[in-house]
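First, one chain by itself in structure tokens, the form predicted alone.
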Amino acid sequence: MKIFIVGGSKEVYFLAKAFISRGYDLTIVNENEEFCKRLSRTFKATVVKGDGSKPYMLEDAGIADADMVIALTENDPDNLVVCQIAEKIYGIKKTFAIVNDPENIQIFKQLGVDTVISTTNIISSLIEQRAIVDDIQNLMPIAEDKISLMEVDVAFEHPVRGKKIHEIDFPKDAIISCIVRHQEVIIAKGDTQIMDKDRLVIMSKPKVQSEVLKCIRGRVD
């Protein structure tokens, strides 16, 4: 796979450790003279200083062979006409842009970008679900926020201990996708006893996160 990377700065040395280790071609293109620098140095990679935003830019850096475009700068509006080359001149199907401002998740998406993930809707949504609970792990955003995952401990003194899954009053818009007993998983199913010290992963919507928790502890905080 050939993946053509346009802006961006630490995060790019991240991505580019993964592709590269995956096998796969790499592209970046980046203003920053002396960042482009320390990624020739680094990386086995086509490094292009220079705008990414100009169309004459990209076609130079060889985005016409390119099988997935990510966009990375601080400007959305660049994010876009980045992503809006690839899939409208070149015909590239597989867009990845960041955008600073949440406001611009559904423009992106109207205008074709593939896949938008916003920054600050991630970061403000994993505080705010530690501020409300400190206990629970791993919580982490899926589908650009809409769906949240989970890990929950069990104790003895919560009310689903001992019951089976299908005796438990779950929200409809969460599910426990299986549970670590002794450092064993469990593929849940209705039948599955939930037992005391029991790690829950669990799958939802961030609203029903609030119910999900008080069904399992008998309790919010």
Contents of the next structure:
Amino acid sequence: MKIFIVGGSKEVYFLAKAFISRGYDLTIVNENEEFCKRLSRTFKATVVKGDGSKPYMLEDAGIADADMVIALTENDPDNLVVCQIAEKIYGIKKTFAIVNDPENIQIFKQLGVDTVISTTNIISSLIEQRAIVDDIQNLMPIAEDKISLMEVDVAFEHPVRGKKIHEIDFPKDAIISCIVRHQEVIIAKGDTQIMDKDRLVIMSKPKVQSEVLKCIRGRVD
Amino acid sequence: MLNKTEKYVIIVGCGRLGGHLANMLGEGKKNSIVVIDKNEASFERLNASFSGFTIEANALEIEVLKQAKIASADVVVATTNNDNINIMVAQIAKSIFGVNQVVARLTDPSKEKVYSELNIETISPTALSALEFQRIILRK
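What would you give as the form predicted in complex with its partner chain, now that the form predicted alone is on the page?
Below: every chain and molecule of the assembly, starting with the one above.
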């Protein structure tokens, strides 16, 4: 698979490390000359210094046979243009953009970008959830925020302790997908019993999250 | 009462080009004009007689465009000095708000082919100047 990364700073370094270790063919287009030099010394990747929102620049870098384009610049319009050039001129189906303004997620999708991620959104929802509830260990929005994955620790006084999953009156839009118990992962089935200190991995729609927590802990706060 | 010739025009970017265009279109109060620029000082380029509205904000924010009543605009012109911003504004106007006529300024003519298929008219000052130079040089 041939991947193009346009723009970005530190995250490019770590993405490059991950992609190359998986054996992907990587091309990096970046405007920062020093950064380009460092990347080309470190990685077995094609590194091109230039503005990736210019069609000829992408063409020179060999975008024609890329399978995926990732736009990571700090300017939302630049990322849009990179993805659109890739899609409209070179027919690349998998385009991926980072946006700063969360409202641009919808706009980018309507304008044909395949996958759009808002770091602002992810960070703010993480902080929000953490700030509200201590017992949530991890929270990750997936499928464009339509669903989220969270980890909740069960304590002794929680009403779900000792119950089997089918006995719990769980909201319709949520499911306990698995349970982490003594570092072992148990795939949750109807007759799985929930025990003290279990960590429940729950998939739910965001709007029922508080209901889920109420169900597990018997209180909302 | 609006007469038929009157147009509601939104101009994004009040630089030399945007400002000049706003002044031209605003002459004789034939059209109603809104100019958006994130820098208030840019509006100093407008004539004292300019009777349209100015909005000091980032036109890439949907709220700002809604405030400018973009859905009822006849024409949206994107004239900032950043090609990519112009392209994005133009596409939002066209594809999301369904504005009838959208024109974007494009400094780099190589991007033109991407946008011609999107039904967005582009004007490249670079290409226009080159043509005019060519015409003068070859005229004799």
